[in-house]
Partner chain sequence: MGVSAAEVRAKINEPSVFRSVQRRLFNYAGWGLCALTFLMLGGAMVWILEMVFVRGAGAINWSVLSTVTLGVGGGLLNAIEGTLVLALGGLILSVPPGIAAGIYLSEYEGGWLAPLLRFMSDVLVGVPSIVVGYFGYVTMVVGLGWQFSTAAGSIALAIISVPYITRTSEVAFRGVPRTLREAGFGLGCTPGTVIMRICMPMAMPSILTGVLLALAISVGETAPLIYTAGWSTYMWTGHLTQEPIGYLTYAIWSFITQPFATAHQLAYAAALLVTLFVLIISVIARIVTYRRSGWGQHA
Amino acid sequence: MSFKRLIAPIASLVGGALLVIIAFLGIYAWPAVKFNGLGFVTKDNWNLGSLYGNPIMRHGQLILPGAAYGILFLIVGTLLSTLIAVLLAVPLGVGSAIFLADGVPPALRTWLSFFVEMLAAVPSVVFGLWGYAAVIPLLNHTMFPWMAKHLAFIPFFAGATGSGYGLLTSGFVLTLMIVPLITATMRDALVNQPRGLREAALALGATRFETMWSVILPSTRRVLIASGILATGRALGETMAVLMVGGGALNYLPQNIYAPITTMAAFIVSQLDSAMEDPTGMAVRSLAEVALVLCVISVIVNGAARLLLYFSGYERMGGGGWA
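Could you produce the structure of the sequence above as one chain, in the form predicted alone?
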């Protein structure tokens, strides 16, 4: 009993830290929340105003002349790039995990797994530099023209391919960044499944693929969803890599999958220096509101994953197997 009393406060620090961060952002950004209103998330009009003008009073807040703050383009860019990354990374990550768990000898599995985990430890700025130097030229000169020509019947794939910076490039770079998280987590879960499950399925005449697909994978569904949440969280909050390959779109919604974008995390980094020039402080507080919106989106994504587990019957079953 004393051990539980000792551990409980320590375990609660994680949730408490999240609440403290959200509370701080809410308090600091409150003047911006009152000034911007609902238009903050429904309009594309981020403008710091005249940095050399005299501050004016509007809606009870002191701002620079012409200042306006709307981040719909940031929300769209963040969600679309994350969606592309997750859609590409989940099958690649699960497939790689199956290969490492069931397709290679144990000795080779150790070394291959080590390289996968090392890939997850590569700093994001390195991925960004790689995307700038290698991915952008490759996609711009080969893949994008081919897609625009042969997939033009899909509305979002038609139109000008741009310069290589943009939504799909960001999605590709984010994919490579989050695949190792999914692969490493799923590999451990697959390897640690009870050997009896595999032997029983094989004894009943199932092939190795049928055993993996129908028996082993369903028993790791909770791990798959958890790894997907971790990967989505990293994609949502990724900064430097997207800043280097996204194109830095401002007040612009992407018209196709090749269009330039900006995400909320990357925008905060790129605009912080300029925002600090605002003597009223409203620009920095609006950036804090951007961070608050990003936190809220992350919480919603995690909550949606929990609801997915519940309505699929997993929580009501107490875990294990498909409902």
The other form holds:
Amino acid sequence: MSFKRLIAPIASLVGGALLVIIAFLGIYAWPAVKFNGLGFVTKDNWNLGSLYGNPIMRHGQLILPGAAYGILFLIVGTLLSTLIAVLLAVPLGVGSAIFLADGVPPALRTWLSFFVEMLAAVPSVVFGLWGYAAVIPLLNHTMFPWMAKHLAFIPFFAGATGSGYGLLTSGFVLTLMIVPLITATMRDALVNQPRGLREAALALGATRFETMWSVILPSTRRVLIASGILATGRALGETMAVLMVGGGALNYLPQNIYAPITTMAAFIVSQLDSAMEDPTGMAVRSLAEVALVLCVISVIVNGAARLLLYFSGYERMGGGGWA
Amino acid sequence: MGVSAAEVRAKINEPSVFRSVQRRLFNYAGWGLCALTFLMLGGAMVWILEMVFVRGAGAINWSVLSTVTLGVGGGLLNAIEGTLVLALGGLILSVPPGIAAGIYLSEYEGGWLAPLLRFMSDVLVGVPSIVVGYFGYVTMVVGLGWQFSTAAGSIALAIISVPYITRTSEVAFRGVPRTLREAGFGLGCTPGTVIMRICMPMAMPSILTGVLLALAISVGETAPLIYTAGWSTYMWTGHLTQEPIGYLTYAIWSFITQPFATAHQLAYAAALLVTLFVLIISVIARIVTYRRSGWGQHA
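Could I have the structure of this protein in the form predicted together with its partner chain, to go alongside the form predicted alone above?
So here's everything in the complex, that chain up top.
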């Protein structure tokens, strides 16, 4: 037997893991998919039903009386917190990448990049702890009241600032978690653009920043888009930090930017304990459907980013190795 | 009304103070804003490290490291042991397929399997860790009846870390010079011998870097373990199934929201241990990478 034949099955375990995850979540969630139908993603109603009632048959499934599962509020919470994070992370990531690529001497660049990219190595639960214990008190007492007072003209910035747990706080913490990915990838791409581009622009009399901004940066457009999509994927699935600073809203759509939210990932952690109380198992299966939806979204988002990177010739993500 | 070429040329060549000032301002403002974004990120990193180290240093002492958790007080010995057991278990399961996939992607690029595997491995990196955790709950904890257990937690961690090992192994094998392989084949070696006896030793330091990164990720993960490993305040008795096991990140997440000072102390101590461990591993991995690829370059 050839060596290739020998290692192919072992190597295939890596890809197999992805298929097995999707397949088993799909099989397990199937009764819930049939029971919930399309209302699962269009209704704001996650209700386990009467836990002390006798299970009843509905749509051919055994459920608790009054049980209904609609996760629109989770989808909204996930998308909005991710949107805030990406809107903040892209300028931060590009700015710091430009600074690291051309604003510091190469010897210093190595260490400054390393320091900032260490943000990617900090475990998400430590981000959560930092948000919970250090950021929320500051936001709650100082920054949110100030914003609600002085930035009230911006839509969704006015109104009650709540407790500090919520959409904007989640967005801030998520920003810091995804920005190293953009910084590392963009810095690599900027540094590795052909020297000729820079020399041509400088020879035409452009300043160094004009060279960077108008010549080098546009030539890395595809890498920027791809790293932005990858960062989006990471923010969509982030669990622990959002769980600790999101505020845990249930069946509630945020009315302003300070309002509490839950994301799909955080909801799975926070609700499994109570879902296990459902003797019919429909609640646990509906949570599996949440996981399935989240998984499919991440696969689509990450697949799109990877294909874009493959076709842009920037095949392997560089940077800190955490990408 | 006609405009002569000479007039246009004169207009272009006319020194414009305004334009020059404008460009200079754009230059300075641009660099200033870029430096500001960098300072914001650096400042956040300093703030996080400051919180973890200052509060953690106040919370950690020998009894935290040497006794087990009692309710919401006591120590973290059970969690430290559990974190190491789960992470090592994850590595034992993820290193062989990860390296095999790395070899396959690097050495057998032609054909349909390699591009497909690479794509799936890259997509697997992006699957949220809680999805892997829930998958473990559905299949192993409930489906196979293992209950919250070391085996379920380790397998979940292995799925999380295997794409990282795959990627670093592929890069490591690609870094082995072609001439070495040709020399091996010239001496009559089989592909297996060339890969395992010639390329593998050359690639080993880089592969180890990937394994270290996978270890750091395993130690820092929480979401895949909550519903696979569970939580236990006892020391591990060696059972792979039917017995939950503690881990440090659970202590951070769960104890910080308890209304007890002792619980907060444990959470900060656990955060210090986890962060310190992850940072040290990252620094070692980065130094190894630079040693091999030359300072100032990236692997």
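Keep in mind that this is a model prediction, so the values were computed, not measured. Positions refer to the first chain, counted from 1. So that the term is clear: the rigid core is the largest set of C-alpha atoms that superpose within 1.5 Å between two forms.
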On a rigid core superposition, would C295 pass a 2 Å threshold for CA movement between the two forms?
yes
